Structures are given as structure tokens and as C-alpha cells.
Amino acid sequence: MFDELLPTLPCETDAQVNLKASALNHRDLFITQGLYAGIKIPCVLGSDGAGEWNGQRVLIYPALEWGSSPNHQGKHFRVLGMPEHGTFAEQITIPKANIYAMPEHLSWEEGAALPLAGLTAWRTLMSRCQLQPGEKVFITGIGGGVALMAMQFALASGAEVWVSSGNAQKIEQAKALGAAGGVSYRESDWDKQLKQQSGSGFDVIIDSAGGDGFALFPGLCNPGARIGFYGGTLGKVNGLSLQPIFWKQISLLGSTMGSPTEFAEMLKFVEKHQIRPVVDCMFPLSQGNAAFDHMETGGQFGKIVLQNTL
């Protein structure tokens, strides 16, 4: 059901999707703050969308022109929602190659919460880090959309998952979803606490922040571990030692978004395991500014969703 594009027509043929829901990403917030490269306005923001096309419930692959290589995006790759108009609208015109059947168990809001976060998490965890059943995973910054999707994918794959957050409540919420435990990265010895609580090292670490905390990851790794990262909001890494990385044969794996093939694979996995993305809250499209204000506080656990049409 999910390995074929809907419909099987040339990619250059466009379709108009009636959007039922869309979701915010930090990319959208950064653009409104002038903190994103290559801003071109005016433009409708939004990369995530769920809606109806020809009577079918569909999701939108949240990017354009991945390119021909499965290993990396091509030079014309771009994320939907700037420079092309995105999903914060009642309708969107999109290449038919970007339209995929939405897993039947998802609500409109859950569907809208899935595409960008799910795709980014899938490529980082499954394609790049090659997670295996029974492995031990540490995910930083739990509460964010990608981190939560990575946790849900890892748990569904039979992994043991540990998390970090600066908010104790978010750690408890993650544990309620199946995480084995977690630590506050605000504690100066968080890495020692994590190693003591978990009882051993980790096979996979997933991170989006970077910064000096990244330098502690090799000390948490088992031999042959993989560290996957898809962002760097805290900037450059100071104090990173190469010795444990080469001695333990640790792989550092950067990742960005994902290909249409990976999007289809991710949707199959979500359908098979009946995974429901975590939705923090919903706002009517007309209250989009309030949704952005909520994201800026950083208090959300899961995706902030806009209800595009009633």
C-alpha cells in the first residue's frame, strides 16, 4: 500500500490537496525569526500536511527533489514551505509524486504530526545507524517531534531506550510511553548518572543539539556504537576526544531528512506497528501565531498541530 506513489502519473503533474491538518517544525519558527539560511518571502510556511485528494486520505512527502542517490540529497533538494509554498493553508498544489496514502489508524492530527519528524527520525535511526533489535539506545532532548518518533521507532524495533531532557516531567512522560529511564542534562554529571542508572553503555545515540555535551557521548558508547545526529542547535563541539572514537570503532553519522523511498518504508513501519505520533496540542489555522508562541516557550511534548479545516 505504501511502496507506491499515489497516483502512478508523471512527477511533473500536480495535484491539489485539501489540507485537514498541518504541523509546526522548528524550521518554521526559525524562518519567522530570520534565523534560517536563504529566506525568500513572501511564502506560505509549513512542511507537514495531511488531507484529502480524490477522496483518499493522504500525507505529503515534505520535500522536493531528493535526487538520484540514496546516500545523500542532491543539490536541488529543498524542504517544503520556503521557497515553495507550504502546508499552512486550506489547500496546496503539490507534485503527485509527493502524495502517499495515510496509514488508516491515524487521525488527521496524528497524520500531520508524522511526515518531517518521522522521516528525519527514520533515516537517522534506521538508515544511518542501522538499529538492530535488542540494542540499547540513548535519545537526547526528548519531547521534540523527531526525538519522540525516534523513541517510538526504537521501542517498536525491540530496543531499550533511555532519554534526556531539561524537564523532569518530559522524562516521566517518555517513561510512560516505554522508555526505560532518563536523566536531566541540566545536571553537571548527567552522563555519569545515565551510565549508573542504565548499567552499561549504548549501541546507538541520537542527538540534535551538538554543543559541548556531544563530547561526552563516546564515553557512553559501547564498542561499535553509532552516534546519529540531525541538528546542531547548541553549536560546535568543544573537548571532543578522538581516541575513544577510533579505539571503540564508533561511527559518527550525520543525517538530514530522507528520501521518498525511506518515507514509504517509514509509513509501512508505522502501519505495521500501529504507531501514533505524539500530539502536544492543536490550534485552529486562524490562531497560527498562538501556535508559534507556544513552540517558542519550548514546553511542548510532541507536535504542535494546526487544524486547517473543520
Ligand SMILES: NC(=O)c1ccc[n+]([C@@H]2O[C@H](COP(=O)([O-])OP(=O)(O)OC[C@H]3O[C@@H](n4cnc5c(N)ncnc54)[C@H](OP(=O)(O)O)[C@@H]3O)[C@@H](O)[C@H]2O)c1
Second form
Amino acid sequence: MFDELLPTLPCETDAQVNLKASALNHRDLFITQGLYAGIKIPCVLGSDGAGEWNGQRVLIYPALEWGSSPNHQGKHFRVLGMPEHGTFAEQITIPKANIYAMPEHLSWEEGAALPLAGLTAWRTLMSRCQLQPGEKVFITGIGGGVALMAMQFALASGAEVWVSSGNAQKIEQAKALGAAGGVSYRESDWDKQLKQQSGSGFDVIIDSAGGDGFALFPGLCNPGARIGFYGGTLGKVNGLSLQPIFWKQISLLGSTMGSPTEFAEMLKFVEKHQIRPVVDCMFPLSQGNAAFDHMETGGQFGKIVLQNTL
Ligand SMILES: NC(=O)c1ccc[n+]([C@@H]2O[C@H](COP(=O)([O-])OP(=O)(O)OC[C@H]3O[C@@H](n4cnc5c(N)ncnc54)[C@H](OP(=O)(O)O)[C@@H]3O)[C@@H](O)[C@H]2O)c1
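Could you give the coordinates for the form predicted in complex with the ligand, as opposed to the form predicted on its own above?
In what comes next, the whole complex appears, and the chain from above leads the way.
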């Protein structure tokens, strides 16, 4: 059975990357819990990887076969790390087309923290919601890897950012990074508190939680606002009223990861603004299970990274 975990032989269009670090995404945890569509095991998980190839420091585009349309992925699109073997490994064989130069200012750990979260945040915020400088943005669940990247991109674009979290300390950490303020989504009147504190509505809302809290977003929106969402951790939305959505001309914009072109744009932006992804903590690859346990507690602020000791 473990033969299936051995890397396949590389062909000419492949590269063998010596991985230095990788990072967890919620997807990896969902797969171990059986909560992901089309699970095929055994498989090495992991979508994020930073490593060396041909003497260069590289990052891996965390998906395969985006397809030809910039508007949506094609039917052969796959996220790296199930069904194909992923980055929780010392080496990976990957198409050369997936390899990009790592921004020079990043450490291996910061580099590994960037690909999937950065790409998802970039497409949601920039391609889908078309964020403009000076706009006001609300990002939910700021402890999340994608949410934090979205905040860093929005701040670097000159937006004003407000956040929510289930943990008061994470709101303070977000403020230390530049957020204007935040509220606890655990309080039943969080939307009223947010309105009162921020003083006006929002032009862009970024969410991955879904659930009933989503139904409150239109009430927080300015006319012409965009609500971008890339996850639905809490499930279905009850009580969503359509009236404010059509009256305020609000756009609901679903988003998933992003194309290689968007990955390249995102890396350029990170380099230009010298953005450093927030790393919550690091575990040796050999202690991967402890890293999964840490993600399950939900205590993280930023990315959980696995280091390869080479
Ligand atoms: N479509 C895509 O391409 C794509 C890509 C990446 C992720 N996702 C999805 O997005 C979700 C988050 O993924 P991730 O990897 O960023 O996870 P993560 O780093 O583990 O973060 C999850 C975050 O969810 C937040 N959260 C929990 N309950 C919440 C609530 N009631 N209201 C608002 N936020 C809440 C938490 O925020 P606090 O810690 O601040 O409380 C937590 O930090 C998952 O469902 C994942 O599958 C989708």
C-alpha cells in the first residue's frame, strides 16, 4: 500500500523540488476528518511548499490545471495535496510550470505560508471584489490564514480594514498589524457594535465562515458593495434577505484559489510591498500530527508551518 506514496518518476517537464518548509491549510484538516469531497487515500497532503530547485529558492503554485478561462477553473482543476501527492514531504515532483521564484525578502517559513492563502486572498479581494484604494473593508475570522493575507493586501492597497474574530487577543494582534478595529463574532449584536465603532458601512466584505452571520452582511454594506467569499465553514445561511442586496446593488462573489497569472501577480505585489505572511507557529515535519491538533483547536493567528530539518 505504501508503494503508492512513493514519488512518480519525473518527466522532462517536471522538477524535483527539495522542500524546506510547508504549511497547513484548513483543507488538510478537513481531509483528515473525512469532511472533503472526493477523498482518495493514501496520499501525502499539503498544498503549500517552499524549497530549492536548480539552486534557486522557489515557491509552488498550489494547484494543477487551472484551465483556459480567467473567470473560473476548468473541469480538470485540482488542488495540490490530494488526489496528487502534496508538500508534506522532503521532496516533491511537480510540473516546472508550477514553480515560481520566491520573493527574496521571505524566509523559508514565510514563503511556505504564502501560496494557497495568498492566492485565495488575492483573487477574492482583487480579481473578484476589485478593491479600490481608500475603500472600507470588513474581514471576518481574522485568525485564519487567508483572512490575514487579505488584510495585509488590503492595507497595502490603501484600504481601511475592520475585522472580526472569536478571540479578543486576535483582534488586538490585527490592530497591531494595521486594522482600524474589530468585534467578536461570538457576541449576538456584533453587527451593531461594528456599525457603531466603524461609523459607516463597508465597500467590501471578505468571509469564509458562511452560516447565519452571513445574513447580516447586506445590512453592513454601502451601496455598490461587494461580498467576496471563499469558504463556508459554518454551513448554510439562514435568514438572508434579498431586498437590501438588490436595492443597494450588492454583488455576491464566490471565489476559489486562483489562476497561475493571479499567482504571479500576487507574488509581484508581495515583493513590491515587502509583505511578510504571518506565521503562527512552526513544527518539525516529523511532528505533523501536533500541527494538525493545533489547527483543530482554532487558536492560531496566521499560518501553521512544518519545517524540514535537512
Ligand atoms: N475556496 C478556496 O479556494 C479556499 C481556499 C482556502 C480556504 N478555504 C476555506 O476557507 C475556510 C478557512 O480556511 P483557512 O485555511 O483560512 O482556515 P484557518 O487558517 O484554519 O482559519 C479558520 C478561521 O475561521 C474563522 N472562524 C471560525 N468560526 C468563525 C465564525 N463563526 N465567524 C467568522 N469566522 C470564523 C476563525 O477565525 P478566528 O480565529 O479569528 O476566530 C479561524 O481563524 C475553510 O472553510 C477553508 O476550506 C477555501
